[in-house]
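Read the single chain below, which is given as C-alpha cells and is the form predicted alone.
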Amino acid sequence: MTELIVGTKKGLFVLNGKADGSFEVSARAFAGEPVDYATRDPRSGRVLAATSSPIYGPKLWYTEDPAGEWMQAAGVELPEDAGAALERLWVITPAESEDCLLAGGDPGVLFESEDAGASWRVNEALWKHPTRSSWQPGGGGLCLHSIAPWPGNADRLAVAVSAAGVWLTEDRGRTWRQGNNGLVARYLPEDAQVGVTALCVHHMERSPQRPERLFMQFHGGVYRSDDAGETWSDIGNGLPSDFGFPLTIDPADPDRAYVIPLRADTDRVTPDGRVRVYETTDAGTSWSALAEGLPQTDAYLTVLRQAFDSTGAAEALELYFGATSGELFGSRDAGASWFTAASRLPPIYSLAASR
C-alpha cells in the first residue's frame, strides 16, 4: 500500500493506493485552509503539516492520525527583534539525530526540533549570518525550501534558499558557508553575476548512496555537485527547457534523477502542451522523456517545487507528482508508464509519498 500526503490550496488530503494503481482519499484535514507542506516522519509515523492564513499566519501541526486530532507545535516564530514576520513554512525534513526534525521557511529561516516536531527553535547562526542583508527574495519569497541531511552524520547539512543560494554546515549548524561555485544567474546582467548572493535555487536533493552528490533545479539550469555542494556543473543539455521547480532522485542509484521542465520563467507551464518527466541514468550526461500515460496534447500544467516525490528504489521506484490543476499522476515502474491517481483535487502545493 502506498500513501500520498498531499498539501493543497484547500486543505490536506491523504490518499492510499493499491497495487493496481487505484487511489482513494482516506483522510482530509484543515478544510479550506492552504496546506503548504505536509509529510510523515518515517521514524515515528507522526504526520506534520504547515498551514498558512492571511489572518493567523503560518502554523505547524502534528498528529499520530491525520483523520484525528491535530496539535499545534510551539516555537514556530521569529525572534522578537527580527524586524520581520514569518511568512510561510516550505519544507519539513527528518534530521539524522533521533527525534530531530528540520523545517525551512520565509524569510530564509531554518527551524530545529528535538522532540519529533512538538516544539521548535530558530537556528541562530544562519538567521544572523553576516551576509543576510544581501539576501534577496525570489518570486515566491525568501524561502528556505530544500534541506539535505548527510546520511549517518548529523553534523553535516546543506540547505538552499531562494534567492540566497546553497548553505553548508559541518558542525551541526553552528557555522555556515556558501556553496555556490559554478552556479550562473542568467536572469541577472552579466556584469552583476560576479560574487552575487541572490542565487535562485528552486530545489535540491542529495543522493543517500553517494552523499557528496547533489542534484539541483535552478532558475534556469539543472546542476550536479560531486563535492557535497562546494562546486556545481550544469547538466541541463538535452532538456526541452532547463527551467523548472520539482526534482526527485532514486535513493538506490546516485546517477538517476528526475525533473519536470516548465517552458520558461515567464510561462511556467509544461513545454508544447505535453506533460513529460525527464530521467537521467548517467548523472545528467543525457536525458530521456517519460510520457506514457501522461497528457500529450493541450496540457499546460504547472508543477510546484514540493509537488514531486518518490518512494521505493531501483526497479521498485514509484514516482508521483501533482499539478496546480488538481491532477495527480503516478508511476509504479520508475516512470516507464503513468496513471492518474486523482483528477479533481484543489491546486496541489506539496506531495509526500511513502509505503
Contents of the next structure:
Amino acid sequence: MTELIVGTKKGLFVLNGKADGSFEVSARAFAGEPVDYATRDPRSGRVLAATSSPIYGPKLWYTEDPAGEWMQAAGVELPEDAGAALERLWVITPAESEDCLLAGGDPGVLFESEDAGASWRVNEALWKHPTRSSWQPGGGGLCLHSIAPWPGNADRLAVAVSAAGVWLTEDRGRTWRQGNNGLVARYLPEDAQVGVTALCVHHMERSPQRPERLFMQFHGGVYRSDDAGETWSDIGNGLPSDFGFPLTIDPADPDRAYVIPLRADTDRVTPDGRVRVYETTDAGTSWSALAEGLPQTDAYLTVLRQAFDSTGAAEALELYFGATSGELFGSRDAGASWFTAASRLPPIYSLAASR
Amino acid sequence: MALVRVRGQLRQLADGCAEHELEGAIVVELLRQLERDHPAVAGWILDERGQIRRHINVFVNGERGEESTPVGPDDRVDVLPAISGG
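Form predicted alone done; form predicted together with its partner chain now:
Starting with the chain above, the whole complex follows.
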C-alpha cells in the first residue's frame, strides 16, 4: 500500500492508498502549522517532520505513529555565536550509516543526527566554510534543500544550497569543496557569471544505481553530472521551460528523470495553463511530455521543490506531486497516466511517497 | 520575584503552569530562568541569539517590553504570541 506523507501550509497529512486505487487521509498532525518537510525513514519506520511556526520558529519532530504523540528533537539550532537564528528546515534525509540522518535548513546549514533523529548537531565545517560570506539567499531564503548521500559510502555526500551552489565532501563532512563547474547563472550579468558562488540550485537528486550521476533543476537550466558533481552539462533543451523546482528520478534507471517545468521567472506556474510532467529516458538528451489525466486547460499550478517524489522503480515506478492549489496527482505507471489523489488539501509544501 | 504569565502552547510547555514567580533584573533573565525551570520552553520564546522571537510580544505591567527591559520584584510580565492574520 502506498503512503504519502504530505507537508502543507496547514499541517501534516498522511494519505494511504486503498484497494480501489484511491487515497484517504489516515492521519493529520500539527494542525494549522506550516509543515515544510516530512518523511518516513524506511530503516526505522520513524516519521520526521519539520515545522516552522511563524511565532515559535522552526522545530523538528519525530514519531513512530503520525496519528499519535510527536517528540521534539533536540539540538536543531544554530551555534550561540552564530549571530543568526535558524529560519526553516527544508529537507530530512536518511544517511548511509545506521541511525544517521541529515537535515538541511536556512541559513545554509546542515544538521546531523546519529540517533535516528532524536538529537542533532550542526556540521561545523560547512557552517564555518570560508566562502560563507559570499553565499546569497534565493527567493526562499538561504536554503540547504538537497542532500544526496552516496549509496554504500557514508564518506561521500553532496548537498545543494540556494543560492550557494553544490557542495561535496569525501570525508564524511569534515571538509567541503564546491562542485559547480558548468553551471551558468543566467540571472546574473554575463561578466559576473564566472566563478560565482551565488548559484541558485532548485533541486538535486543522485541516481542510486550509478551514484556518480546527479540530476539538477537549476534556476534556469536542467543539468546532469556524470562525475559526482564535479562538472555539469545543461540538458534542458526540449523542455517548454527549463525553469522549475521539483525533480525526481527512477532509482532503477540512471537515465530516467522527471521534471515539472514552470514558466520563468516571476510567473512560476505551469506553462500555457497545462500541467505536464516531462520525462527523459536518455539522461536528458530528449524529453517527453506526460499529461494523460492531468489538467490541460486553465491550470496554472505551482509545484514547489519538495513536492514531487517517487516510489517503486522501473515500470512499477509511482510518481506523486502536489501543488500549492492543494491538488495532489499520482501515477502508477511511471507517468504514462495520472489520477487525482487529493484535490482539496491546503497548499502543499512537500511530499514523500513510500510503499 | 516578578510574575511571568504564559498561555496556550507555552503554558503546555511550561508543564501546564500559567504563572511563574521568577528571579531576574531584566526580561531576558526572567525568560532564561523560565527555560531552566522548564527546559521544554527553550527555543520557543527566545531564539539562539537570546532574542525574543519576532512574533512574540512581551508586556511588562501592560507596556511593551523587550529583552533589556528592567523588571522589579513586584512586576508582572506577560508573554503572548502575536495575533496576526494570513
